[in-house]
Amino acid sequence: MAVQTMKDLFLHGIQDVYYAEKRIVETIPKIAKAVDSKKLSEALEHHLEETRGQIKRLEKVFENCGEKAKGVECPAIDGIIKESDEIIKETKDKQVLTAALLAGAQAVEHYEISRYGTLCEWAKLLDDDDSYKLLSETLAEEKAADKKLTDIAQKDVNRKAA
């Protein structure tokens, strides 16, 4: 897709994050199964359900733009997921593996926070209030998920791994 206008850029961003969310839905169950922390596994399962809702919101944003929902390859999210796959294969200590996978989950959250924050601003600039509201809701969920992961890391997972 040739990006010529701000609307094109916004649409490309939506396609990027749509692809990322779909990949995340595929990956969370594997990560939740690999970790050795009930709190972390439960947090991941909860966020999996949120992510499914975020995909539905993105589909509404596509509708607002008069476009069909479709993703474009996102090398950033693919790289984070690939790194997690490698860590699962290479790390034998379950506590260390759990800490590493939690860090990877936070990398995903940080990526999403940056993307949704940008998309919110672009929606405002494009006077697309409906999309802004939808994207803001997702941004708030991503920030809350990151905070929850930080709490689990600091109070449980990282201490056990150390």
The other form holds:
Number of protein chains: 2
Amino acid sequence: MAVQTMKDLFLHGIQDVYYAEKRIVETIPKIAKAVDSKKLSEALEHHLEETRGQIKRLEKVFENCGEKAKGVECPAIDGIIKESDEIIKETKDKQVLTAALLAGAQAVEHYEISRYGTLCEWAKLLDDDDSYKLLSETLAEEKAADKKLTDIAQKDVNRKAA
Amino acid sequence: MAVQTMKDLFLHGIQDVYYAEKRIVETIPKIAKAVDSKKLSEALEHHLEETRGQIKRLEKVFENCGEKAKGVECPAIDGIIKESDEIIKETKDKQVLTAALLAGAQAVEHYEISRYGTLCEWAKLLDDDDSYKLLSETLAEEKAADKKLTDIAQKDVNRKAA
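Next block: the form predicted together with another copy of the chain, after the form predicted alone:
Up next: the whole complex, starting with the chain shown before.
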């Protein structure tokens, strides 16, 4: 896809996070199963539901752009998920693995915080108020999910792994 | 590398960001050259200097661990950088490309914010006060770099690209 205008770039960004969210939906159940913390697996399952809602929001943003929803390959999310797959293979201790996977989930959240933060700015610039509103809702959810993970790391997972 | 303890996991994390910082040092000059914003290229060059200092800090952390400094492949940073390489090929308009590369730089910063945030927590847990201090300094620099990029996006780059 050749990118000429900010509208093209915005669409490319939406396709990137659409692909990322779909990969995240596939990945969360595997991670929730591998961790040894009830709080963390509950938080992950809650975020799985949120992610499904975020995909629906992106589909509305595609509609606002007059485009069909479709993803483009996102090597960044593929790389972040690959690191978690590798750590599952390398880590024998269950509590240490749980700390590692929690950290991987925070890397995912931060990738999304950065991309949705940018997409909100670009939607504003394109005067697409409805997309801005939808993307801002998702951005707030990603920030809250990251905070919750920090809280679980500090109060539960890291202490048990030490 | 088999990971058994939090110390192993901490070391693995340090090797991951060490590799990432080295890739960032290689990549920044290319990005600084491709962008069409004096403010942005200056900010990137400033961050290149900071990154060199961050590598030196990591080398001290390796010393604190009694280990030789070495990187392990980090598919996450490779993926984020690959996205910027692709966008350079796909984007013809210089101002639009600048907005895209600024967003890519923020994705890099957020990856680092997440990893250094985690490494600070783990250093605390391992009672490694000196490493905690070193990693906290870098974390503060990454957060400041991200804020500066947001500022340049809002006041300069995005407006010109629209």
